[in-house]
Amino acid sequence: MVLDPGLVDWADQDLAAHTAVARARMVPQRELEELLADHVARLGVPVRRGVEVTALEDTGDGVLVATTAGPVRTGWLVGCDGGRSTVRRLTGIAFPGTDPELTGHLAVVDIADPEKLADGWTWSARGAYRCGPQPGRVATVEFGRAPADRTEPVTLDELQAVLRRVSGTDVTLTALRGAATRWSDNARQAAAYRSGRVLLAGDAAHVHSPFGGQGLNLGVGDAMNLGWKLGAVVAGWAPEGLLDTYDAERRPLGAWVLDWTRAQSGAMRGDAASAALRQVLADLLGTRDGATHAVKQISGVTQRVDLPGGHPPVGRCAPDLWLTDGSRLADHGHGGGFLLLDRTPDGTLARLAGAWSGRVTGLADAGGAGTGGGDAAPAGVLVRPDGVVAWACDTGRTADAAAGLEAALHRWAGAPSPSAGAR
């Protein structure tokens, strides 16, 4: 089911507060991976590819890792090694969930007789397939067959056999352009995201079907949440207990995505009941409210982690708060630290945060107003390095805000900086 951007209410408060979501553009995974790899290279971080982890031992004060390139000792180990994670298995973390009901393939091929295939998604009792929108791009979904060994590469013969079964034609494929992928709707979540000094992120922590394009988004969200917290513990200004908030915050979001994709699997089967359900969903997604809701869910703008404080932005991704100089709050976050927006006339909040200098950047914007959604501007906003609002206060309540801000700074940014003097 393809969402119609023309139906979406882009003036919706949640969407308008995040202008980067405008028109709901989708970025191919390959392009995003290239951007991330280029960024890592600019940072000078060494990346060793083709090195296999064979054993590990959590010693309590570090982790001993045996690899095919020799032993490594590290303070912490984060397993980002996919759904068949060796790190997860060696650590003994369970991976409960639901078994696959379908096998999917995605590839770009040359087709000798493309006229035998229909455009767009086509359904049959055995499954479904889609040709396009790019030339030669073929996607298939087949129910009732056990997934093949995913460690083996997808061959042209395999693709042709699957496409013939689900399409009911004798279509002929003549060439495979690049690597093809094979996937299933296996949906599982790690029983724990942390065990001692070993943590899991991305597909090592959760696997699901690619429906809705949520997999890479979820993994990047894990990395953003865990990265700054682990950095704070390694740097010594945060206690190890901060790492426990990683599991507490990310697990509910991972569970939601698993159920979101399970629901889509349920609507894709070839039986009459699923066909009727697809029609109902198509009718709902063909409405303004339905399309808007789906885009909000897929884009993640409504995600929220459970944090103390009753102010609406707390626990959500920081909206596009516009400053009087024409910049956005997010434009000041590239340094990777905390941001404190202070719109009090006398800079009360920024002065308090000065005790955390080096970790918190204060932005004075007295008189600023408005967000991307047109809401009244809060007087103060504390944004964590992962872009989540940790604390906020309204205009007119700054006299009561100092205690709340100080508590939030202690909770997330650790003890005050010694050089700044305790307050």
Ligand SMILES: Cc1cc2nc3c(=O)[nH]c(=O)nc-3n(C[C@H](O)[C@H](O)[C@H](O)COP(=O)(O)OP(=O)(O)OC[C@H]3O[C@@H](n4cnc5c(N)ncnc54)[C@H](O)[C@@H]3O)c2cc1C
Given for the second form:
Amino acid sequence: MVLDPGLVDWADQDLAAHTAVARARMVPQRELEELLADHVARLGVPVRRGVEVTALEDTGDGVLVATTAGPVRTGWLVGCDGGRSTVRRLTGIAFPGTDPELTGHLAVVDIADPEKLADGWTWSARGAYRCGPQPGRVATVEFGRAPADRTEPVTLDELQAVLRRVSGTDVTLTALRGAATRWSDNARQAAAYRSGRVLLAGDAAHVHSPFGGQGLNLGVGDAMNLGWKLGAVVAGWAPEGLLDTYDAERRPLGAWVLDWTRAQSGAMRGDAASAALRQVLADLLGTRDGATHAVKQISGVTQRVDLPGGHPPVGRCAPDLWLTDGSRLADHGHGGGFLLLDRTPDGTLARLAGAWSGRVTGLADAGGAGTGGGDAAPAGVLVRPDGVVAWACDTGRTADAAAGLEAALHRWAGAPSPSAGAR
Ligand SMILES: Cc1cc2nc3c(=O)[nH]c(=O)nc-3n(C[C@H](O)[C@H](O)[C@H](O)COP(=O)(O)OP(=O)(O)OC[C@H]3O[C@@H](n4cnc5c(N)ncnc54)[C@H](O)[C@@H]3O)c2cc1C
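For comparison with the form predicted alone, kindly provide the form predicted together with the named molecule.
Shown next: the complete complex, the earlier chain at its head.
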């Protein structure tokens, strides 16, 4: 099932408020890793490659970590060590979920007789395969077969046997180009994202099939949510319980992705019921509403963290907001702090946030433009360092607005800075 961008209603309110979605593109993992590694290097964070974590002890005031390069003592430990996370296992965090029903393979190969295979996704009673879109790229899905030992590298013989089974042909593969991947639809979520001073993020916290390409995005979302909170705790200004909001905010999104991928596994089987379900789904995705709904779900524009405050953007990713100087609100967020956009004529809100200076950047922008979608922007918007709207109001002139902002600042940005002076 392929989404046709031409069908999507890009004028939809949620999509128009996030114009970047329409410009989304596939980023090869290698490029993304280089980009993140460069960023980390610019921040001066040392990366030690080839070092394995083998044991850990949470001592209450820190974590003692045994590694193949010797012991490390740290205040906090975040296990970002993948689906078979050692940190999760050593911490004793359960990983409940559903067992795999299929085994998938992905590889780029040389095929002696490609005419024996069809283009696009092709189903049989045993599973399905897809050739393309790049030359030699082959993806297979096979139901009812226990996944082989996933630590063993995928061989050319294994790939050929799988492809022959799911295609019902005697196709011959002659070479494997690059690393091949074997995966399953094992869908599990950590029972807790935090245990004392140990936290989990990325695949260590949740695994699922790669259908729909959501896994890495979900992990990056975890990192964005956790990063600033952990920074606040380490820097000593975190409000009470801030770290616990990580689990509360990220778990529902992880659970949603698990179900989104389970639904796709359900529609992938070779039986008649699944074939009929696929057709129903394909018909729905072939409509304007269906395609728009799917793009909104996959892009995350409809994701909402359950935060107090009834204003529509609260809990959502900050919309594109344009300032009078032509910049976007997001352009001001690279410093990693809070942003307060104040569009009141007298700058009351930005002045109030001055007591949190150093953590909150006030952007007084009286009469600024609306969202990328053309809607009127709220009069005041407080955006957390992870891009989530923490508070918003339509008019900043009332005492209620100031009180609401002050409560949100205390809740998320801690006590006012002593050095910031009187308000
Ligand atoms: C075939 C396939 C296609 C996919 N396509 C997409 C896609 O299109 N889009 C998308 O968003 N996601 C996709 N995903 C999912 C994505 O690859 C994962 O969600 C993502 O790589 C998880 O990142 P991570 O950093 O949490 O874990 P990993 O990528 O698993 O990284 C964990 C790291 O921890 C290290 N490690 C493990 N144990 C230890 C230890 N004891 N000590 C020290 N280090 C350790 C590992 O060596 C590894 O470097 C795909 C997955 C598969 C299998």
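Note that this is a predicted model, so its numbers are computed, not measured. Residue numbers count along the first chain shown, from 1. Between two forms, the rigid core is the largest collection of C-alphas that superpose within 1.5 Å.
After fitting the core, Glu31 CA displacement of 2 Å or more between these two forms
The answer is yes; the displacement is at least 2 Å.
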